[in-house]
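The chain below stands alone and is given in structure tokens; this is the form predicted on its own.
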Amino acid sequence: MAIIIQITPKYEFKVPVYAKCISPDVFDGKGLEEISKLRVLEGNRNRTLGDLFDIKLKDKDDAETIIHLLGSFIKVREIGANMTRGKIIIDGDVGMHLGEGMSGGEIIVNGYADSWAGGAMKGGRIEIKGSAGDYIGAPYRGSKEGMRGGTIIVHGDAGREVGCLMMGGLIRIYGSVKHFVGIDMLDGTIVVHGDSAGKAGGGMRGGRIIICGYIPSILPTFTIEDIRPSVNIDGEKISGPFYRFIGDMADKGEGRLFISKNKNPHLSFYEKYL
């Protein structure tokens, strides 16, 4: 039977708690006793679960497992790492990691997720109702694979890098983004409804970034292609027009850089060159 996991801190902490244990796939079939006593780091000490947490659990009919969590989780790392199934929600701010490697399932995040939400996903669906940090779906350093397929959406703001080394999926962010969104964006979508600090796609070779905002410019090895009257996502379709860029040309690049032409008329002198 299927069961719902309440999580509450027992007090602030200090130091990151890197509890990957914390997902639907590790939960399945446990007892409060057996999840009590999951393993899990609070800075470099080993703890259990129920050291750090207080834990309530009772069954339910449906066949998902839920796990919801209360309070401030920003120190807590890895919540739903590599999940396939179920449902986090989280009452709260979370820490960095969230999601890592997830594959299926959903987490729902009512607050802030810190940096590298999503990381190097492939499947299922996170949902920001806040802002969230740097490296939205971006692999670790080093890992040249990053988001491969999946859905993230962030309601508010987001930080630098989001979609690094993107493979396949959709992002899509409300608010406005930092430097660098895209980079080294090798497919999949992103989709920003706010502005960018700038820098957009560098090093893209495929995917499309959307932009309906404001940027301050548009980097030099990227080139004009034509204006579109619209943007289609999954079948729903944004209204422009959109400038589209090609690019980056200095990686041989064929991503597509959708523009905003109302919200950015100092382009406005790249039509010269259609």
Contents of the next structure:
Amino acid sequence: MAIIIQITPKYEFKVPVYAKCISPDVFDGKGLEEISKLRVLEGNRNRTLGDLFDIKLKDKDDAETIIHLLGSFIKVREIGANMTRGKIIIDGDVGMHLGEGMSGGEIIVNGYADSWAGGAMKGGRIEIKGSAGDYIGAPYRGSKEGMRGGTIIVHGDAGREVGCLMMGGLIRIYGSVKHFVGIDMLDGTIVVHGDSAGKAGGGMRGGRIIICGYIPSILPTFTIEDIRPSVNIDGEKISGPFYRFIGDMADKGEGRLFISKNKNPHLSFYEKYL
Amino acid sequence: MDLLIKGGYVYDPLNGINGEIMDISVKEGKIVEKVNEHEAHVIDASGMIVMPGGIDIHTHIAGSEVNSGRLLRPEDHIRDVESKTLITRSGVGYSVPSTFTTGYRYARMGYTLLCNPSMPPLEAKHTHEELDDTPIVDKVTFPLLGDWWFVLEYLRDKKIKECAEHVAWMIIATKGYAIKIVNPGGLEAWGFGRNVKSLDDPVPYFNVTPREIIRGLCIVNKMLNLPHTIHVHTNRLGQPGNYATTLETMDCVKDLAINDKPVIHITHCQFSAFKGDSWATMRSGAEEIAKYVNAHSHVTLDMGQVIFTDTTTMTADGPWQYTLYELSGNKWVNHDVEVETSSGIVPFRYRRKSYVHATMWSIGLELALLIKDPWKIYLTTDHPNGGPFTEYPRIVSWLMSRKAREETLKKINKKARAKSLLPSIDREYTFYEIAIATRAGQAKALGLRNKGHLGVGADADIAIYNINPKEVDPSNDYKVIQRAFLRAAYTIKDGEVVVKDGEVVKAIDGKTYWINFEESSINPLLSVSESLKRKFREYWTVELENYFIPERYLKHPVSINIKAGVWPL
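Since the structure above is the form predicted on its own, I would like to see how the form predicted in complex with its partner chain looks, so please show that one next.
And the full complex, kicking off with our chain again.
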């Protein structure tokens, strides 16, 4: 038998709160007393989870621990960091570095997720029902090891540099993305069902980016390879047709960039190079 | 308040005390014969080891290059965050920790004096500002003088006395402590995209060889009567086959030694002890270096031990750092400090399974174990080049326990393991030898008379570790040793308890020692001003008036007055 742990903020946070401990791995096997005493940082001060949040436990007949966050967590960072199992459900907005480095389990956000959602994750699944900020799946500043595996699904729009330095896994955006989707990526797949603001795949050396919507232009360091009727992602077929580009040539890359042909008639001049 | 440390096993090599149970009395920050037991604060150290405060002879903790390293490595800091407490300030680690964290962490390990070994003179103000913000520990800093245009020109023209005057002026101007030489000649050559290939390869446009620079500055060091020897980072550092250059470097100043006193300190020697002619054939040259050092007494070394971890390399050796960038493909910084030196930074990960890295790990320990006299080789990692200083306890355990070495040997690259000399070495350091390698030896090499020992009159910088040498067998219980050296039971700085049970209980400011020259035949402040003024206009982008650091600029400066004499030539 496991439990549902319900957490609500006691007040509106003015400074960032680092709550790495909000994770099923940490909560497992702990009582309310112990959970309330877990250490969090509010700005540069040491606090406990109980100082900042109301915590309730509910029993349930299920094998996995569920953490239910209720309210605005937009200032709360690193929720579910490094988690390997269990489930976190967030009803509200959530702060940066959600599920950073996670290798298993599931996070569902019924709201907006700030930047670095699923940063450098290795496995598991994150589903964001609203929009997301910048750097989805990207590593921490300065690090060169991005997302390695797992799935991130965003139902709304996403910001810049989605899948920066990505090394594996799948990112799926149903809305549109801003600049530099898949920058410096090495492997893995990014699917954008909406539009892209451009500069897709800058510096990419491997992997695939599929853009089903409009893109203003392709970087000059990409060359067109052929036109494909559809793309296959883990058995699912996305029908095109797509222009297939290879790049980024400036980095001797072999990444593949699929751009919808129908939505981008202004790119038809590439066909003469085929 | 007076302090009385009762009943500890005292290891004080400079006074020849080897594990005797003794009481140590402290009054007004100094060690005294006796204090009144009823009025003093008594620390019960029974069943514990009492040593002088640790000294790190080579650790990059402050200055513009360390700061650039901090800027370059946010991903390094995020792994290691320290929050504010009532006593300490918040900060970050790991390989390039913030200044306050550096001070606290050293103090927690029982260290009380640090040498910041590479300060470009132009960046001296910045360095001192950071040193002032490094709490608890005392500091000294070595200006980089081996590639300074003045030095190159005067040594080319064989004007040793003028060179000595300018070096003395520079040491006063930058509030330095010793002469640091990095890849002599190579840094200037790097300004033209080149490097020097041997000790006799002339520096472009200056026509002076590395040999002349090392010998010249060694003579200058003697003329100025500086307490430390020249502190040398050898030519061809980090290149396979460089052990021969290192031997040549040590040999080239042999004749300058008098009464078997050291005249040269080869720093982070592990990086200068490679045999072979390419990375594939690279082997350990530790045996040859140890043989030379065992037979000669004019050299001291420090290890520059490698730790298998992700760290940040930073040296003033611009060409070597560029090579390292080419090897690793990592992000990098390279910088030319006008007229004076260069520098570079590359993040680097030492991997167990890499043949070269594992061999480097082995070389450091081989050097420390094959050199018989512990007064000649000191424990460092060249923080953060070989690994962060917080790993020192692990090195202590490797030195003290054959079992600990074998434990790590099992995990390293097979080829490196097969070629390593470590399985053939049975030697294990005793606590007495560890005390030499981590404090007494350094104090002796640095010429700091009040540091590194517990005799009457010494500064009351004391470290107490919770190990009972009668009960703990270091060769088996090396993990106990590691834990104890990582968190000192007590650290006492200037007679005040600053660390208790591995936690900082009082954050005081440390002092900065610098060398001042008494009136003598060499009077740098008077004699060099005219030529300096003219050259400053010609060479530097800064004005002479903005260059000199007045003593009041430092928080707690302590000058050490030296009487410079003309050394017989």
